[in-house]
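Here we start with a single chain on its own, the form predicted alone, put down as structure tokens.
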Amino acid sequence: MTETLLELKGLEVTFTTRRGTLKAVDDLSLTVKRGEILGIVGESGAGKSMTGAAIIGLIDPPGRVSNGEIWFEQQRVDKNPESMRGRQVSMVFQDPLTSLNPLRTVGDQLVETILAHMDVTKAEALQRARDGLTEVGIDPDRINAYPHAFSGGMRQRVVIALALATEPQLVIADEPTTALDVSVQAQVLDLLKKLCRERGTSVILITHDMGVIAQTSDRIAVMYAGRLAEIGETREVLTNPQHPYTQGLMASTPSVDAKSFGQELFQIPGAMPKLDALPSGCAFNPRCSQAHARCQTDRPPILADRAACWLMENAS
């Protein structure tokens, strides 16, 4: 059995508009190993959520996967992502209120999901639903409650139970804690990590929060303007970031170190470029203090298996 569960090869997601064809994800290649938690991080507009939606086949027109390949379990699935959605790959969205039907009990929604993707009886599905609620720390006797009867953190626990109900091999968690306060956020992340470790489930954790990434992931993929900027083991990327964009993200992350008290946080100058106004060469070059002439003309590939930056050329 191969160690690689999911592989993206040159993935491109484009949108056809009156202003032309816009690339939301541009030539993205990466892998997810079995049982691994891969964190995808970057500013809003980096292409993180679009990548997750492309994998599971949730991109609506005028958007489409225009190029590249998606391989799951050594089978190409980008032409038919519905074949693995729900049973093999599931998704946890940012706002649980958009994932749960307010007019149906959480039990009904769990049972429906299980029956749709698993060959079990209704009684077995009901028991699985109760077990799922127990697993995420919710009293199974609340199976007949409606979503509005739960707090935000508990609703997200229900969504996690929904995502894991069919025993998928991969869970895509798209900003799963953004709407929660810090203490509940930590509980939900710990729960997701614990359950996936116990089941051997792989996770793609999409976030803009470097603290969340540090706490949860095994590897980090940093995205910028739809492109992969840097990838590596979590400890290596956090302690020794190679791409200037990753360095900027780390420098702009608040620290609890007493030495940093009262110091002004670093801010990356400028803003993420619009998709219809991407600079030539490296997309980050207008904001990069280390950019040189080549950065403005030639787009760098991933060098030294680490970062898409010409500064890495001598290290490769």
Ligand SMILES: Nc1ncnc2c1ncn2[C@@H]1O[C@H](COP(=O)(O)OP(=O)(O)OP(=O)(O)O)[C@@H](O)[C@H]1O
Given for the second form:
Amino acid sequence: MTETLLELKGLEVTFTTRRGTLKAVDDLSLTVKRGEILGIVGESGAGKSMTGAAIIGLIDPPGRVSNGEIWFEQQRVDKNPESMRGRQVSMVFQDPLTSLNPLRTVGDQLVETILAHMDVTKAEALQRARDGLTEVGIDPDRINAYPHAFSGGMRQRVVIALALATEPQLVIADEPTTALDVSVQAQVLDLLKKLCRERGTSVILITHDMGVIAQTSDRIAVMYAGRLAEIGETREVLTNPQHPYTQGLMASTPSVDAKSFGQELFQIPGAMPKLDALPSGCAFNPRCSQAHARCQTDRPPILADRAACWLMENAS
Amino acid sequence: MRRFLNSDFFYAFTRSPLAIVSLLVVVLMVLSAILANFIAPTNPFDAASLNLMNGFTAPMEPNMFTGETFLLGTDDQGRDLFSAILFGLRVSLFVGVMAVGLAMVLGVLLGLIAGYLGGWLDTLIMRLADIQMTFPSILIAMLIFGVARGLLPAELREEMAITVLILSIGLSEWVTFARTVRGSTMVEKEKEYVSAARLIGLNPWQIMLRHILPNVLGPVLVIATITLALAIIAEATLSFLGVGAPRTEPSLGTLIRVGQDFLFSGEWWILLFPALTLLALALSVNLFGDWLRDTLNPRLR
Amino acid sequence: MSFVVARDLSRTFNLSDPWIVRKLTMRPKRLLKAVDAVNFEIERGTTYALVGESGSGKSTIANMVVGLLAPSAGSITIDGQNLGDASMSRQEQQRLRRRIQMVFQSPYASLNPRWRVGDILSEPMRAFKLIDGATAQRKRVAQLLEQVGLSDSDASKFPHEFSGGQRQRISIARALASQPEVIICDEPTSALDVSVQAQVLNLLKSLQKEFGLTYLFITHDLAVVSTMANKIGVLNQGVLVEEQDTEDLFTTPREDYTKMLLSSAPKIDFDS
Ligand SMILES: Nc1ncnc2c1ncn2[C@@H]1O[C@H](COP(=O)(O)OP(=O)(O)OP(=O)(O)O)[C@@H](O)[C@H]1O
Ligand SMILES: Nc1ncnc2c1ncn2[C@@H]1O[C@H](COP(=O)(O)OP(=O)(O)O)[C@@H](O)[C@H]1O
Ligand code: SF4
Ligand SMILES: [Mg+2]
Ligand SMILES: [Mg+2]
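For the form predicted in complex with the named molecule instead of the form predicted alone, what are the coordinates?
Every component of the complex follows; first up is the chain already shown.
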């Protein structure tokens, strides 16, 4: 359980456009242990998807991994992205419609994926495909149905079955439930959680929904403007956030709580800066109520293994 | 203007030699067509200035009788070919641009109506388009041309030839515009800004023209450029077949038809130079249109 | 009588093939009852929320209340005036329209990308003949932008130059431009991040206080509802299954469907 499966060391993803370069991911270091669910949260444009794409080697020009290392099972893989894809790492995207081919039956797609990645016969692949569907709660007799015959939630379950069919070590799920209803969302998340627990698969769950993270992940990483703001045990981070940005996020999340009915929500002033116009020092300093002189000039590293904020210095 | 120079579009343009060269050729041709009166050494339509003795002069060779030299030679009637091409270019471009303009206005309006109002109007317009699509547009143009000429009194035929030509090519090319605009209109009308416009009580025409039209014009401009190349070729084809521009107002197509008669008697230039001009014009318009399409909307392909 | 009243509101959609195809294939007509005899009342100056899953009929109701869609049966009255009254003159219709405006879900599709913000905001003033003259309109645009937390200079920009949250503010400003009394908000923050969502929700609340606005608030997010609404209606497949004051609904839900919705909402709650 404690063995490290994936390690990012100072990961940096750069986009070079004619208006200049911007870092979508900047000096990001984190680890994912075997069998663990790591949540990555942050607002739109914070660099969550790019982190996922970098791990799986799917960053297209004009973007590139410009710095840092990616280690998977004690092997450095950023030099050879091909070795990562397929069997060991698979990906679940936000929109189940775009990740399934509408013109082919779900069975065909499952079997094809299994055959491409595993050394099995066609009959075995078919059996695995049926088992996979059963596992995600879909009647295996519907294996010959086309994607459009399923509802949104069922399609997303098919996508999960597809992602798990090859028995990967790591699943990267990028906003897997954003397109779904709350009740379906709960089913899909429970499913993902259960399957990973049973098989010891690690998951990186990317989302901007704090509730989803709270319910699903073991640890969480909060990103802001391409940088890691805070990382730690989910419960710790959510109940006792250390970084002022995480504190703001938690306070601005509406809750179904008798105390909050009709109350004004806390709001973080301003908006996340554009990545090509970041303030110097701590990227959060223009919006931070606790900012001090040093925040304007020096960029805080992750302190006390927890938060990238100068306030942590005294704590450690 | 500064915004345009700063745009990704302009940037892409400066990075594409193909786009620059093709636009340059088009601009050069358009300019020389507009300025034909000033550039051309002679006026090819002025019968009085023609000297039959100059007939069949080869390019850059002095005429054996008059000693005059012509850059691209002369035709059978001693008309300076260079001047004739400039004026022919003017006719070809005029017909092409007007025909595309007609097709565009017609197609965009019908497309907006079909896409926004829907219902039986949509069915009617689109079935009409389907029927027209099953015939090659040149055939449609010939048909319209024939009918229109038949309706016109004989003495007006020469005079109205160019107008009829524009009409027949324009009417044969509206379908692409209508289909594209209908498609984008159907996408746009579902967007919430259209609901917002309906909420303040705008009528369908105000919504179509003020709100939807600006949002469906992008692909229209691309199609217009590509259709321009088609229209120029269609005009040349009609004129070549002898049903287009008359000899008194020759277009490039007419010049090619005339030149064809002399190809085998050795006067190759009478055919070659008008043909090369047509090729260069149609090709560069088309290349520029293709580039526009790829740059503005990669999905249109 | 309450300010907004919906009586037996229903809407049926015809999903059948065209008549000729139907006759040839001998298939029966297929009708979908998207909204089925829904009743609710909204008091002036309060917020009524409709919650329910996707496809439950929330937007269909919203579109009927603003008049974008005609009800198949039933009626909507605003301040005693029946929205579907066919005997109204165009002027009366415009007068009524002005009083009901809408804020839409998508920050991307709800603003015309080819129009400048200033033009977007002044269009309702022209359509309803509220303010004459370019200078007076410009002044009002500046005032509206300020009210929603943007600046005067934003009037000359195009929508794509704004972030999602800012665009939603522009959408709200456009609704305010008509000086409405009722605003229908159809999932106004569903496409936004939490921190931005908080800003937009707070803005909606403070505007409500300032102008005494009445809101019909549509969302699938129960947590958002709990901070916004005075009263909540729960929709399931076109039927209003439960209606209670906000606190009561969360503490003592009556219907199983409501309980299911409540229990599946993700909670940040580690005591269980
Ligand atoms: N093709 C591209 N060219 C330039 N910048 C890009 C490109 N793709 C992504 N970026 C930038 O990288 C940053 C991070 O993008 P990313 O998609 O990871 O955000 P995200 O946190 O996943 O947001 P969302 O919740 O919207 O998906 C953004 O600022 C984005 O503008
Ligand atoms: N124009 C339409 N034609 C046919 N069916 C429609 C139309 N609009 C909505 N519906 C159907 O009505 C039901 C309710 O839709 P809607 O109110 O949009 O749901 P939501 O609660 O997600 O906003 C859905 O089943 C939807 O498919
Ligand atoms: S480093 Fe300074 S500005 Fe940044 S979060 Fe901490 S206190 Fe705020
Ligand atoms: Mg993303
Ligand atoms: Mg909806």
